[in-house]
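Presented as structure tokens, the chain that follows is alone, the form predicted alone.
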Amino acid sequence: MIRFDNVHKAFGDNEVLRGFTLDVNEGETMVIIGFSGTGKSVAIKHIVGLLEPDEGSVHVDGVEVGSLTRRELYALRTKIGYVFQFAALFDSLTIGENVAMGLRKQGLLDENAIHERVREALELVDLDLSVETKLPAELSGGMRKRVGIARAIALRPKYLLYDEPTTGLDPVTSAIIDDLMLRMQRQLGVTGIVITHDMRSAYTVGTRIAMLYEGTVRQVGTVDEIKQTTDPIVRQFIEGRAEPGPVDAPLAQAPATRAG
């Protein structure tokens, strides 16, 4: 599993984490949902250690992140696939080189190894082969997703890290995108982390959903708990509403459910 324990992190005076502590079980997917700038991406760059925790602890498989060699880190990062918000596609490299940088990094295969899991990986994500010699300019906005999520599951990782995997797309890629995140957790058994605003996706792909508030865990639950809330500021979030509702008011100050 992933487990955060009481992770704090502040950049200068803004302390982003306040305590931060959540579970991620083998085998599922955790939607982390929470308004912007409340540290959902800071949290998950502490898995493949991007950052340190100024207090607590981040432990994937029982090994704690901070305390490893940059060796040993560089081999954990070989189980965990990112996907970034808006791919992160190098421009000057064609599809197939992006897919295949990592495995050309990690030095295992040969050229001929590395083709076929190039090849294997778009198949996965449902693009046709073709546009393994195209420039990622060439491609749209949905489909450089679906490369980025190819280029991460090329290594064949144990988790996979979504940072706002929908952003700027349309219902019906949005969709498309959804559909290949739960392809990837039955057909390749990968535990995923998935951050997004998106409710609609956050309800779809989500095994469990943890709200994100004020550098700590306002509450986690499955898809139906958050759905029945009765937390105002969680409603808030799910219901798209600007500021909590009268009905609500009566409820400002409940406590905040511990992550469990």
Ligand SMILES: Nc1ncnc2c1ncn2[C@@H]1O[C@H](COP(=O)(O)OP(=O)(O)OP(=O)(O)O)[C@@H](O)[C@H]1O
Given for the second form:
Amino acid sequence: MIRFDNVHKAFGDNEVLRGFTLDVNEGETMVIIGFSGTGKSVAIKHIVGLLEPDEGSVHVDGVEVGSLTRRELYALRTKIGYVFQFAALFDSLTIGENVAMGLRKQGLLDENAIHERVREALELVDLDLSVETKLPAELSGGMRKRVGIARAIALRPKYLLYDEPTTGLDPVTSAIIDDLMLRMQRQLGVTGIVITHDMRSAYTVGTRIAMLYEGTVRQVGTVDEIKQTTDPIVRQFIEGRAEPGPVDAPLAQAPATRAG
Ligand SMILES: Nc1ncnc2c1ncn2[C@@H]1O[C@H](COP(=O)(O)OP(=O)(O)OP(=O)(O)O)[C@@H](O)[C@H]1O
Ligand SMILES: [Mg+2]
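Output the structure of the form predicted in complex with the ligand; the preceding block shows the form predicted alone.
Shown next: the complete complex, the earlier chain at its head.
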């Protein structure tokens, strides 16, 4: 469904992706973990054509993203909801207008139907409908983050890309976002990619987890496979240690699952 094949991407002499290969299957949620600055955001920007590989390819639904015309790329983007790492709302537009933006651009629904979709999306992310007429500056960071998600799901996309959806949120709000991502996958069959540093979230929402390290996938596996990894780098990351863990070190205790 989404396939990265030997993707290389450099900015000047900063070689960020160096043979990144990953398949995301239909209906699964792939979690991408990795240290800050390793290229997680760079990787998913290739899916929507915001970046093009220097070498290698990215396919979505069997079509190579880099080969699309502008119009075809635009059509592809309507299938993909992208929740940006930094909420990226338009400050001068109300929350309702921000959420409706993609729908208006699409031009398929009348104003009543758009309004209905906006309210539905806000409800899905647990925001009070009174936020609709507010400006982004009037909302907390966590609320803005949820608006970013509402904007992505309002289009009812086939794919959802979440770039650090729970970073900076309190644990309860994080749990609400995790539930929402699970519902998107289980009830709506959305194929997702979630970039996160939050291992609790990764274990909750992930079908599989891939660790990006030094430009390639260090390990990809199910949640259980990652929890039981003997790879010192992966273990260092998931346990949050300052140094890579020795292979024979005792396994980390799995984080407690969230109540409720
Ligand atoms: N448009 C760009 N131009 C130049 N360099 C870039 C650009 N985008 C990203 N980079 C560089 O690519 C590297 C990877 O950045 P990226 O944002 O993908 O990291 P990340 O893994 O998402 O990190 P974080 O966890 O902190 O969000 C960084 O060194 C960054 O400076
Ligand atoms: Mg990032």
